[in-house]
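Only one chain comes next, encoded as C-alpha cells, the form predicted alone.
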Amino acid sequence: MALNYETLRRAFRARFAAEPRLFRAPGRVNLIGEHTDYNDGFVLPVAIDREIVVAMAPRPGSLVRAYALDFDEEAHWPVDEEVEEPGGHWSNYLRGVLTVLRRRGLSPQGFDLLLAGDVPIGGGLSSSAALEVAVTVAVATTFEFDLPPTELAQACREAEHLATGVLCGIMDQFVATLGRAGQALFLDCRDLSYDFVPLPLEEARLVIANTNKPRALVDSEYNARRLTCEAGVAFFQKQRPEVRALRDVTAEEVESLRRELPEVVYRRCAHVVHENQRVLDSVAALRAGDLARFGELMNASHESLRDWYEVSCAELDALVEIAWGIEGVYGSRMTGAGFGGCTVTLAQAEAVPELERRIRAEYPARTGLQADVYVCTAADGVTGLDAGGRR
C-alpha cells in the first residue's frame, strides 16, 4: 500500500507543532550486475515504487529531533554530533549524513524530522540508501545547500560507510537519486557516467520476492568479498601495472592465469569479470526488446553468485528455483548483497499469479519461512512533494 503523504503531514504537525516539507526517495532492485560496483564495474538497477518519506522543518538552535513513525521511536542529538559506533540505531544514518555535509563545508542548523517508509528493512532493496538520499535532499533544500546529483549520491555513500561500517559501492545511492520511471539506470561505477535503458514491460512484470531470512553475517561477508577482490587486483597488477580494478581484467586473463591464483580468489574474480559482461549484454538485449535473452543472463548471474561468489543461500535458491519452473518466467536471480534478502524475477504478466501461488505453497515447505511478494514498476528518483502530495 502506498504511503499516505497527508497522514505523515498530520503526524508531523501533531508531534512538532510545525508545518513540514516532504521529500521521498525510492528503494531499488538491481536487475543485474551484482558485486561489480565496488570493482569499478557496471550495474543495471531500477528505482522501484516503494519509498522512504521524510517530513522536515527547521527549528531554532542546534538540536535535531527525529521521529521514526514505523518504530514509534524518537531520537535527538546536537546537529554536529558524530556517529559514535557503526551499526545499531537508525539515527546513525542521519548522523552520518550530517557529518558528511559538514566535511563538505556545509553547516545545517537544528531541525525536526519525521520518517516513514514501505521499503522492506533488511530485504536488500536499499532502504538505507533511500533514507540517506531523502534526508540529504531535505537538509540541502531546507538550508539552501548546492549539491549536484552525482555529488549528492557520493555524499550518501560516505554516510552509509560511517553509519554501518560497510564499504558499499555507489549504486544504491546513485539510483535513489537519479532513477527514472519506466527505465533502468545503466551505470559505470568507475567514472559515474550513466544512461537510461527503457524497460519493454508492456506485457511483462518485475516481481520481487523477499526471503524474510535474517542476514546476520552479511556485513562481514560483504567486506570479506571486497578484500578478496582486492587481492585479485594486486595479483593482476603484477602482470599489467595499469590494472586498477577487476573492471580492467579480461575473462581470458582470469582463465589463463587460473592455476597461479588461490582458488577462492579465482572464483571471486571470475564472477566479477563475467558479470560485467553480462551487464553489457543485458543492456543490448533490453534495447533490442529481447526479454528472453535478458532472462537467460539473469539466470546465469544467479548461478555465478551461487557457485562462484558464494553469496546466495538456501532461501534465495528456493525462490529462484520455484520461478525457474514456471512457464512464462524469463529469468530470476538473487539481488543485493546476498545471504538473504530478495530475488528479482522477470515474467510475462499472465505468469505472475501462478508465480505468487507457487511461492506461497512451496517456499514455506522448503524453508519454514513465508516470503513477501511485490510486483513493482520502475519509479523516479528522489523528489520533493508539494502540499497536495504531487512531485
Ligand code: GLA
Given for the second form:
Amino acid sequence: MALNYETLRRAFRARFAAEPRLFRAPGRVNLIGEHTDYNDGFVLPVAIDREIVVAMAPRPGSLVRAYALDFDEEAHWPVDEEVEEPGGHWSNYLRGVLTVLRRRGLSPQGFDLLLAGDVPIGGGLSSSAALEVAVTVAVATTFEFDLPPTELAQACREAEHLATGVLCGIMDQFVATLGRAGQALFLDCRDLSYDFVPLPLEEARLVIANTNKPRALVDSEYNARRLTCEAGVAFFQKQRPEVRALRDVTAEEVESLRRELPEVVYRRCAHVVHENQRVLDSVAALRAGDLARFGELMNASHESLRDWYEVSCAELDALVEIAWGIEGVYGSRMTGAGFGGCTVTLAQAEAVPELERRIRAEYPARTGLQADVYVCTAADGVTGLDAGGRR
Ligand code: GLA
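The structure above corresponds to the form predicted alone; please give the structure of the form predicted together with the named molecule next.
Following is the full complex, with the preceding chain placed first.
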C-alpha cells in the first residue's frame, strides 16, 4: 500500500494554503538482536517499505499547527511548549522533537505540518521512531539546521523518551535514519559503528505478522527490564570493574556466577549475552548465504525472549509456532519490545501462501484475534521527496 504523495500535497495546500516540502521515514522490523541495544550490544534491523510522511512549510510567528490525516485531528501550540504528560497525545512526539532540538541550540520558528502513514500505529514496527525521524529532518531542512545522521538518531531517541517515558535504546531511530534498501543494518550500539548485510530476498521473503493485540504492559515492563539489566551490570562490575554494560560480560561468567545472582537477574543477563552472540553469528550466516543457520538463530532468539527474557505472549508464540510448522520456513521470532506487536519470519517464496493460509485458519482459533500479514522489502532510511512525488 504505497502512500500517494500528490494527494498529501493537495491536502496540505487545501488546509494551510501553502506549498509544502515532503519527507518520509520508514518503519522497521528487527531480524535479530532484541533487548540488546540498551545493553551496548548488537542489533540487525531492516527499514521496511512502510513509512510515515510529513509535509511541512514554515509560517510567520511561533505557532505550530499540526494535522494528523489518519486521525483527522489538528493541534496547535507555541513552538517552545514542552511535553506535558508523556504517553498522551500524538503531538507529544513533535513537542519532544522540538525540545531536543532546542537542547542542541537549534530553535525552529513556527510551521504548518501534515502527517500521514502506513506503518501500523502502536504495532511494534516503530511508527513513532519513523515519525520522530521524519519530523526532525523536515524541521532541520526547513530551518537549515546542520544535524549529522548519528546525532539525529540520538536526538530522536531522546524525543521518544520525553514523549512516552519509555527509555528505549537507539535501534529504531537509527535504522529509520540510516537504513538502506535491500540490506539489513548491523549496528554496534556502543560506538554506533555500522555496516550493511545484503538480504537474500531473491530466494526468500521477509514476512511480518501483526498480533493486533491491544498494547498494554509494554511500557512498564520495558523499563523494568532495563532496571534488571542495570542490576546485572552492578553485580558483574563488582567482579570486574571494567564492565560497563552487559555487552562486556561473557556467557562463561554468567554461567559460573549463576548461583550468586538473583534468579531473575540471571535469566535476563543470560538472554542478553547469548543474543549478542546470535547477532554476530547471524551476520556471518547471512554473508555466507546460509539461510538455514540464520533461521535456527532466529528460532533460538524467540525461545530465549520467551523463556529467559519473558517478553513474549500467547499471541506472539502462536504466530511463531504456526510458522515453525510450515515447510520452507527458515525461522520465525517475535520482533521489537514484545508483549504484542509483530513476528518476523524468513521463508522461501513458495511457502508464503501456506503461511498466510495457516495464520488465517489457526491464529483466531488460538487467540480470538485476527492477524495481519505483510510481505515486506527493505527500504531506505529517511529521505526528502521532490515535487513529482519521487524520492
Ligand atoms: C523497542 C525499543 C528498542 C529496542 C527494542 C527491543 O523497539 O524502542 O530500542 O530496545 O524494543 O529490542
